[in-house]
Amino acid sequence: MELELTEDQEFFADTTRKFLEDKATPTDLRQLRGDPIGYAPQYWRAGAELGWTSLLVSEEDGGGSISGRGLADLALVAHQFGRHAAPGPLLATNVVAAAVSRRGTPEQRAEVIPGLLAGETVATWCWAEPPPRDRLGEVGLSATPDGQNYVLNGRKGPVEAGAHAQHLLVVARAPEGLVQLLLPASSPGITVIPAQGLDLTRRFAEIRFDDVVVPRSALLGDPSATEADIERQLQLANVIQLAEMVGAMEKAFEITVEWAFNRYSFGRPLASYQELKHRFADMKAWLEAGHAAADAATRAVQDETDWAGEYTSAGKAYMGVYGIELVQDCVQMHGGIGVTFDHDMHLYLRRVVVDSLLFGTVSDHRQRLATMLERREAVETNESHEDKEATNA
């Protein structure tokens, strides 16, 4: 989390922390294990009143942020979500809210955004697809033109909150390229298949589209800009995940350090043993690097810099390895109790593992980062050659 916050940001983060400490205790999370949506509706409405769903929405649409930098403020909320392994469709709703506020028609914004801001409705981004199209960026769901409509056929999954969302933002492949369509989840031809997930409170589903007829008015934005819009939404999703992952890592590390100082072996606290000191030093380094990666990605995406994609992929590639390793080490240091359901450690491990697999795996982001850097190097080399030729001329 950023080291220097404004007073308003500190108050906002502290308000979220106190709310989650009261409403999302480990006991609450365990009780939600069998809940069909993974959280209480009144909990999400209260979170929306705190501002969780409005930070990426323009003031004209009823949104607004604490500092004027909405993504940075949202990262503070996501960090607390990670520290508490908190329930709720924070990522799904905010990505769609941002997309609709940015690109939606007046009718689309009026239909979707008020319910999201109030916490009364949920929206989710249907982007990822199940095997064999489960690599980052692959889209097989087809949008076939039919007069003034598109006909959708294909599958999406895993889709967070897919079984209880009222609005779906669907990425599909049309003859003109990728398109995004905003449609009701109740549209005829849609079949939702709930999936079992590792996280105790987050719910995922596979959504099947069988000859789903969607009017062209459901298009979100100009198709010529869809790829850029999808890239922006992917960056937003990854920033939220990075902040959440580092929050979970931080909490797991704090619990383990406290345990190591309070637990005695042969008359000495565990924390006094050299081997454990070395492991703690490694874990602390991973945690601080995770903070730096998350903060850098947040700033880059907030400012829409040319390096935003590289920063988010670098962060996901790093955290997907060392975030999991840190929490796994925390589990091991607790010995046998660390692997029990009654201990809290698994809550943070589940959160970090699931986040590392959504919106691109470690290998996906390593490949994506290498491709972006190679492309950038090629452009810079070409520009350098052109400058030399112009100078010689």
The other form holds:
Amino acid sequence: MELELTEDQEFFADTTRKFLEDKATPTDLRQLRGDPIGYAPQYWRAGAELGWTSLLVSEEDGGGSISGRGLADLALVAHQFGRHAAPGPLLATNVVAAAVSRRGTPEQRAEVIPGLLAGETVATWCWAEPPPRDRLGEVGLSATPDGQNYVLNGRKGPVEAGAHAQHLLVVARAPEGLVQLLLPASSPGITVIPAQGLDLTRRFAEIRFDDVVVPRSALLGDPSATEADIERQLQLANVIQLAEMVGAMEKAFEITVEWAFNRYSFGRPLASYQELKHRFADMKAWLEAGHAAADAATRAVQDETDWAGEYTSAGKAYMGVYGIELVQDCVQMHGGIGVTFDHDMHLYLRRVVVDSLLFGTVSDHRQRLATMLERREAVETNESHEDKEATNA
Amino acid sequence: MELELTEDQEFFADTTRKFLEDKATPTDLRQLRGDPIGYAPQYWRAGAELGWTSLLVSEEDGGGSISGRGLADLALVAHQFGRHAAPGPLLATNVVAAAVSRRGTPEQRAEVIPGLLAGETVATWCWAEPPPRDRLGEVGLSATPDGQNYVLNGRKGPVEAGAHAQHLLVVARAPEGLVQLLLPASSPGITVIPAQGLDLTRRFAEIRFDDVVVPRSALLGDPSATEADIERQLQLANVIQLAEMVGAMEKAFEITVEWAFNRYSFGRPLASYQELKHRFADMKAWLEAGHAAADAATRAVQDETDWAGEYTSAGKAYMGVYGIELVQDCVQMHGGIGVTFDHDMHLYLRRVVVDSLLFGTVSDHRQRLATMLERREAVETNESHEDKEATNA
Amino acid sequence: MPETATDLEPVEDFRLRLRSWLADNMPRARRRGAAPLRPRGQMSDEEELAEVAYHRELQRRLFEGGFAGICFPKEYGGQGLTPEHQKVFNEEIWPYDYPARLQVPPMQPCATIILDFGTEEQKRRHIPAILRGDEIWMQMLSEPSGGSDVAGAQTTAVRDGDEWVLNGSKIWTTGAWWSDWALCLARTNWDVPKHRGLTVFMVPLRHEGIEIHRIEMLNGSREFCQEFLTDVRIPDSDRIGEVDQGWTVGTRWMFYEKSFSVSFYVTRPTPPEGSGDGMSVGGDTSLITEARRRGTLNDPATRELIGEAHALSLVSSEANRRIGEAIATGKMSDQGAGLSKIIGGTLGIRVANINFQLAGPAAAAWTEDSRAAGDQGVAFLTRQASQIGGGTTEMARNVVSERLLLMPRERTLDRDIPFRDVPRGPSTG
Amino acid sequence: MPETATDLEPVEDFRLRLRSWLADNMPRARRRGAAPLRPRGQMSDEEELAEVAYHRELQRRLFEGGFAGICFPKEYGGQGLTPEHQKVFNEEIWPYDYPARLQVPPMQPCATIILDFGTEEQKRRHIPAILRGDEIWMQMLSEPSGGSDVAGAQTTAVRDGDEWVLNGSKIWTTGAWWSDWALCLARTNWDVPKHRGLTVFMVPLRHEGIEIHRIEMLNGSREFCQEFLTDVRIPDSDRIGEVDQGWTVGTRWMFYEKSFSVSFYVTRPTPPEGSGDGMSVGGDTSLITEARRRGTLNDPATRELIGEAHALSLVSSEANRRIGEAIATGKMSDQGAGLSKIIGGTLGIRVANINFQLAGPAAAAWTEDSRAAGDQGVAFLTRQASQIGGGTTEMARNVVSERLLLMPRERTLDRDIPFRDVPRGPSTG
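Could you please show the structure of the form predicted together with the partner chain, as a counterpart to the form predicted on its own just displayed?
After this comes the whole thing, all chains and molecules, with the earlier chain placed first.
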């Protein structure tokens, strides 16, 4: 997280920290593993009261930030979520809340946002599709115009909270290009297939759309802006993931450093063995780099800079490797107990692994970066051409 | 190298070792760096007398092996070449000698082989092409039939000893498929462009063919067998490279272990630092795996088994990573002096790096392995289909 | 050690006799190289118990057919044959089911330790029972406080007349809940340096005072157990080796534990040499199948990863073969087994990463359609298990650098002082 | 330390004044982000000497314009301004050439050490000369026998009246052959533990008894030198700090050496913040250009590698920024600089590997057409140089684990015994 926070931000982050320390203990998480939605409804309502779902919503819609920089504030919550491997559809809800608050018609905003702010309802973004359409950005689900309606056919997944969210924001391919449609999860023709997953408390599902009829009024934003909206939503999702991942890395690292001081082998603490010390030094470096990557991405997306996508993708490409390696090495340092269910380490491992896979794998984001770099090269080549012409002129 | 050698093989390897210890000292190698061919002609003639160029040549043609397994014998020489980063066109000459002895007409064999056996002439295989055709197996050079001749147009490179070899074995694309043509380097229309290279003593060149007219009698073997011949030559080249690489790894490792015992830092030998000890343990493991990979490839190619290509490619894919990492880590262990020209370490580094890049990079061989595995999967799927049918019957 | 007398049955005669016996008596195996069996850790308890019973039955058939314990001495129920015969056995049993669960640790290190250190009576009582499948043995070796320091055992045995009273806890015992006996390393003297106060006992697992707790691993597997020993009384006649000299047994035990992969006391089905069976080259084609399913098979990035995994698998299997041969022929010290551990470690991590990367996002959350990806996700979570079980790769690196490369040993602070005075850190007080 | 009085020129006024002066007086730089300049190591001697002379000239212009040594005190020829002014200077000089060779080590650690430990006379004599570009200073620190153990210096200084007589050898001095002066760490007492017998001297490089030998690196670069000192006589007035207390100076010296990347005594052109200049995001587009040339740009495997390199470059530059800020604001100990070294190391190795892999076979042997690939091949041979120069990554890992994470220090066998009795191993007798 940022080295400097405002006092309000410190207080805000600390409130969430205390809440999670109390309500999302490792014991709680283990108990929730069989729970169909992965958290207690009152837990989520209480979190919403703390502001978890309001930070990307405009004041007009009843939301508001702590510091004037809502995404930076949300990243603080996500960081605490990572540190506690906390339950709850933080990403899903915030991404849809942001999109609806930004692009929704008054009716859409009134329909969706109050429930999200109160923690009474859940919304989720249906973008990714199951294999063989699982590379980042592939959309096969079709929206066929039929009078004032679209008819949706296809599959989405993994969709977070897909089996219990009330609102779905669905990316579909229409004749005019990609569109986003906001519809009730109860729409006829929708079948939800709960998925199994790695995270102990996050629930995912595959959602099938068979001739689901949606009115055109369900369109979120003008289709001409949909590609940009999706890009923005991806960036938001990635920022939340990055903050979570760095939180989980940090906690795993802290636990393991303490272990290394307290655990003795051959009469010496683990922390005195040079080979282990060097691995801890590397882990500390990766952790600091992880913080820097998450912060840079948060700032760039908050400020909507042109290179925001490069920072989020760089963060995902980096932490999907080094973040995971860090936590895996923490497991290794613990030996056998590190791979037992009763130890806490896997909670953080599950969190970083799941965050690394969704909304773009390492491989997806690397390819995205190449594309962005290629675009920049084209610009530079043009500029240098212009430079030359300027010189000649 | 193999754990068990015959007495004759021991003697043979030892003769080459002593010769190279005397004639290819690190000082000699440094002095040869400006030499246009990279070795003294009498050095090569003396090596040929020791048998360096005869092992893959049939007895009928004046060749012969030490143990009845010529390639295994040649691998012993290549291993010593690696240990000494020795000069001389060992790979180029042996691959062509083997091909000509196996497929050549009596005229071709009489023309080419005696000079190679005597170390008086050099032959080289022109298969690879320069970028953008530099992926393994790409052939753009064309052989256009013209009466009793072919007319060659295109480029080859890097070609080992390309600027001083007398005989070229050129892979070209003819209307009937790939062909190999054996021609004098002095043929009109050939231009040689000496290349710069990483190896201190190995010289490479790009060769351009502009309307080079070659008689059909220059064909080596029947075109219908050319693909298989090329595969065989590739495997031979890879075996020689693997043996060299493991030799260079072994020597670099030995030098560095000795250094670690003798070099003191903070009053302790480097060999007493756990982090370094663990890296030495890894290096030893990679070295043993390198030996195993090289030996398995040698045996499989010697025996012409169906899976020979899998072993050579696995070896190249493995050693192109771990072999290089081993030598680079040996450099690191030496600190600053390890990257100076006066230190010997770079001699072995250059050798493994160059061997890793030619006749298929790591990436090329990984892709080849995937293709071979895919082929095997198809066979298995068929078999399992047959199994089922057999069960049903 | 097995006899090598020339009056033994010639190897090729043995092969033919075995081949015909197997065809008549043993069930055919599922085709190897096909999709893997359900991993042990994912079986239900009922399935697991059924498999154990099945393996006991297979072992009994072998015993009755005169093919159990090829290299064990005849007087203890074995066949008294040579490693060459075992090699043939490994090849011939390749197409059949075999009692996999009764090999490691029951045959080695347990039976081999009893063979090396047991009294005549102990050997006659237990070795035939093991070879008949009546007794399944496990190792009570690691302790919760111990980590890699096996000789730092704190489970204590106190002499009481003709008996010993054991108290303490052992951990990472595979399948203790369905096994019969265990070798147990215990401390009998806290007033001498750690290696000099240990003793080994034979402990029946269903015995008063032993509570077996099954450990849940993070992937749901429950194959490991922890045992809590409270006033467990063991007769002195069930002691193996001398009192306080347990590390002599322990050293050999460690050796047997590490070298099982080259042991001729252990059955490891292998395809016959020169069979031309492509499978002898190894190679798991399931990566191809999965990539095809995900639609990525023609992506060069995917193909490179698949090829990389295949290369690593081929090379590491050749490396293990070489290292095994070098040890077997005395060209390398026994400690060279650590090299295999390192190579296996490198391979294991890299291949797990490749599988994970190829699986894609469905490894995080999967439905029935994408179960294969989910399996990779779960496997990835337990990636480190292969670096920990049977000795960590860190210990293997210590061993290779110190015992094979003869580099200076790490400083230990527990060598020359009474075990009770060894620093144990704040956590264990 | 620079003044922070409120009567200093306001930063924005300074920016405008500087901007206009630069436009009139300094030559424009080649466009940054374009193809890299020829690496130093590949210049001819003539080119190198010409560049040194050019940089001296640039420094003189800055001095005469009143812009040299922004944070150095006015009484020694500096400007007596604040780090904020230096930051502005770094931004404004971005589009211009600047005296790159006169920053590290001349300004820091050399000038800063003289500033901290020099006598008034030493400061007046040397600091203005350095700021004017008249004196270029280097560090005579490492020794051939020393490796990472800088305090183990064996170069010896013996007192002879008002002079000291130096004998020994120093190594890895950048550009000693074209520089003027050096700080030299020497041993003045062999009978005390190693840190207590050192003294620092100012040594003119063109001086009787100093022989400068240029080291050829394996890539042909000859920028490093080794100096052989034979009876070099240095007046006691050129000693810095107290006799035998050189490690007090040395500790600070090491700190300055490690922290140059966050120092405000050093000029590092940086693009103005919020300029919207895409280049502030970093990113080397030459990988794209090269892949296009090789025809592999549309290969997903290639694209993944390019993306990976770009990610590493972005993240490591953000990491360095964060670590620098944390140290500058006291949120992290100075020793945190080791983290940047580790991150740079990881990045350096991986990016070198990627470049090498993307270059293809022409990296082994190249013609004029494929020179870019050849450059990558040569760079790959020297891959480790970035892990060695300026302190090895191994030392950085020691520092981070011991100083930042406060883990137990490595055992040294040279701490509490006279330096002459320290074990040095067979190679150095």
